[in-house]
Every structure is written in C-alpha cells, then in structure tokens.
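The chain that follows stands alone, in the form predicted on its own, written as structure tokens.
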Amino acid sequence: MADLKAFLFDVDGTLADTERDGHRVAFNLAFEEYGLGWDWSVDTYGKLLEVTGGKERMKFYVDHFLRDNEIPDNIEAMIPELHQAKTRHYTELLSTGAIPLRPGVERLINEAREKSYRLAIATTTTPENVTALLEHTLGSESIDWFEVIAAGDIVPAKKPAPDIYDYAMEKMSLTPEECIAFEDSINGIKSSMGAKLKTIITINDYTRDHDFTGASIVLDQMGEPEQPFSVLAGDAGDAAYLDCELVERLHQKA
C-alpha cells in the first residue's frame, strides 16, 4: 500500500452545506431577476441535485419539469446567462457569512496542512464560487493551501463521470493509490470511486438516503471533540472526529 500524500475534497455538501440554502436560493434570485417566475423549493432542488452542474441543471429543469409555454423562446442562450446571475447571487451570500463551513472541516484541513498532506478541489461547482467560499470562510490565503482547484468546465464530463478527479491527480503527478477523497452524495462517490479512490463520505440532508456502497466509511459529519460524529456505516475504531490519523487508517484499510 502506497503512502498517503493529498486530500482531495468535493465542495457542496462535504466543505459546507451550500447546496439547500446557499446554491437554491441563488438560483431562485437569478430566476426572479430574469422575470422567469420560476421557484426551485426545497423538495425541487432535492430531485434536481441529481443532475450535476448548475447549466446541466437548468436544463434538465427546462426539459422534465415545464410545459412548453412556460419556456422562453430564447432559453438555450439564456442559461449561461443565468448561471452567470445565479453564481453573482451565490457570491453575494457568502459574503454575508450565511454558508459556514460543516463541522470539523476547518480543523481537518488546518491539521493536514500540519502534517504536510497536499490539498485540491474536485467540483463540478464554478472557480468562482470555490474561491468565494475559501475567502469568506477560511481567509484569502486558504486559495494558495490547495495545490489545484479542478472546478467547473475544465473537465467536459463531470460528475459522476471520474474526469475531475483524474485530472486533479494528473496535475499533481499522483496516484490513486497516494489520495484520498471528500464526498457527500452518489454522483460524488460514483465520480471517486470511478478514479480508483478511497472515499470518506459525510453525508447532508440531501443525501442521506443514497447509496454508499463501497464508501470507507459514512459519517453524518466530520466531528469536533465537543461535537462527534455518528457512523452510520464503517469501522472509526474509538475515533470521535475525523482527524488525520483515523485518515490514514481509513487509506489503509484492503
């Protein structure tokens, strides 16, 4: 078993719960300031998480949820534009201090970079709302701490296809076998898994109900000493809160 070298962290769901109150509510200010009348509620977004990225979306919105009249002539040139609108309005928000980050995470990538571990991004969320949400949670400087941010459109497939995560590593001249994945949801560990990683899961509302198969292990948080986590699937040993060493064990279980 190769050693341990780099972290490589999903971003909705897993850093910060973005997605309910963060990227939703995002979407519903773009649609309202395009006069579309469109509402994405709770229940919607759920079911429209299945779906990766926010103009793949769109899309599939437009295609299974509305009738024809409700669809504007233009709608293939005004879904970049909305999700240029909608990632302003998430930007905003997280300027607020409205999304923190899930417990734990802080602490986590704090006692990594201690121990020299290498960092990166694997989203299928924009550049921009990464950097945003590093900024406003742990500081400008968190940008520099990860080695590569592979967000957005950088890959053609995206999640659950493995690309993001192939590419971060082909960037960082590593192996599978030398890494470790961050995810929450189904497309996010089909997407690891696809790459050959090891994947530690922290579930959220959204996703509680997938299937982790496969999963080294399934948390419904990374913890704090105040605050521990509950394993819903796997072995922490005595372990309250993911931290670096239950990481290595996890890496090495076969």
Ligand code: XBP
Contents of the next structure:
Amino acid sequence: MADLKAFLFDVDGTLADTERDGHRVAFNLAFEEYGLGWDWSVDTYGKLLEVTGGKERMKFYVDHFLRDNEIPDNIEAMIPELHQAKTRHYTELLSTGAIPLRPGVERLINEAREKSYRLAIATTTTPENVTALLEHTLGSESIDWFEVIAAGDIVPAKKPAPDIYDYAMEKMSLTPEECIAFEDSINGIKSSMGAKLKTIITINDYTRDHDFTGASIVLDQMGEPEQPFSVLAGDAGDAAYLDCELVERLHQKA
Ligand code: XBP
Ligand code: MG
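So that was the form predicted on its own. Now I'd like the form predicted in complex with the named molecule, please.
So here's everything in the complex, that chain up top.
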C-alpha cells in the first residue's frame, strides 16, 4: 500500500450537519421569497436527499412530488434563480454561526495539518457554501488549508458519480492509493469508492440506514477524547476517537 498523503473531505453531513437545519431551511426561504407555497418538511427532505445538487434536487421534486397543475410554467428558467436565492439564504444562515462543525472535525483537521497531510474538499454543494462554512467555523484563513476545493458544477456528473474525487486527485497529482475519503452518505461512498478510494464514514440522522458496504469503518461521529465515537461497522482497535493514527491504520488495511 502506498503512503497516505491526503485527506479528502466531503462537506455536507461530514464536516457539519448542514442538511436539515441549513440547506433545507434555505430552500424553504427561497420558495417563500418566490411565493411558491412549497415547504420541504424534515421527512420530505430526507427523501429528496436521494438526489445530490440543489438544482437537481428541485427538478426531482417538481417531477416526482408535484401534480402537473401545480408546476409553474417557467420552472426550467426559474430553478437556477431559485437556486441563487437559496445559496444567498444558506450563506447568510452560516454567517450567523448557526451550523457548527461536527465533533472531532476541527481536531482531526488540525492534527492532519500538523502532520503535513495534504487536504482537499470533494463535494456536490456550491463553492460559496463551502467557503462560507469554513470561514464561519475555522476562520477565513482555513480556506487556504485546502489545496483543492472541488465543488458544485465543476464536474457535470455529481455524486454518486466518482468525477468530483477524480477531479480533486488529478489536481493534486495523487493516486487513490495515496488518499483517503471522509463521507457520510450512500451517494458519497458510491462516489468515493467509484474513484477507488478507501472511505471512512461518519453517519448522521439522514444516513444511518444507508448501505455502507465497503467502507473502511462506519462511525457515529469522529468523536473527541471526552466524547468517544461508537463503531457501527469495522474495527477501531482501542481507539475512542478518530485521529491520524487510526486514519493511517485504516488506510494500511487490505
Ligand atoms: C451535498 C448535496 C448538496 C446540498 C445542496 O451532498 O447533496 O446538494 O444539499 O447544495 P454531498 P447546493 O454531501 O454528498 O456533497 O444547493 O449548493 O447544490
Ligand atoms: Mg455528504
């Protein structure tokens, strides 16, 4: 096995619990702004998460959740506008500090930097959303800690396609054997494993029942020394939280 050189992070659901109280809320604010009368409940949003990408998710909603007579005539033109409004609401929400990083994320990123691992982001979300999250959690200088922020429409085929991970690794001139991915969802692991990456999963409320077959380990969270993780699948040895040593061990495993 090649030496581990880089940590590739998903964002939504992995770095922070952004979906239920962030993206969903921002979509609803955009719908309200446009007087659409659409309201995505926590449950409905769970079903809509099957589709990655905000524009794609709205299109899926229109196609599968609305009756023909409920669909606005100009919907195709409206979706990009709605999405811009949603991004504005979402980044405003992040600027209030409403969404913290998940337990262990900041600690692991800091340790990875100290140990000179290279860092990148591979996500489906819009680039502004990533920079806003980093800025309002780790501080604006943290944006430069990530060598590549591969996000949004930068590749046409979003997760579960492997393209976004392939793109990040190509930019870094790294092979999959030299990297490890951090994900939270079925679409995420399909994408990372499709790119031949070993993958560490931290689940959340929307993804706990997803099929993570093939993951290096499945955890409820990265954990902290005072807030140990639960191992849902795989072997963490005697570790109580995810640190670089455990990441290395998981990477070296056949
Ligand atoms: C993230 C997504 C995104 C966000 C919305 O998935 O599916 O669609 O919910 O972002 P992943 P945009 O964590 O697998 O990258 O509205 O900016 O598209
Ligand atoms: Mg995710």
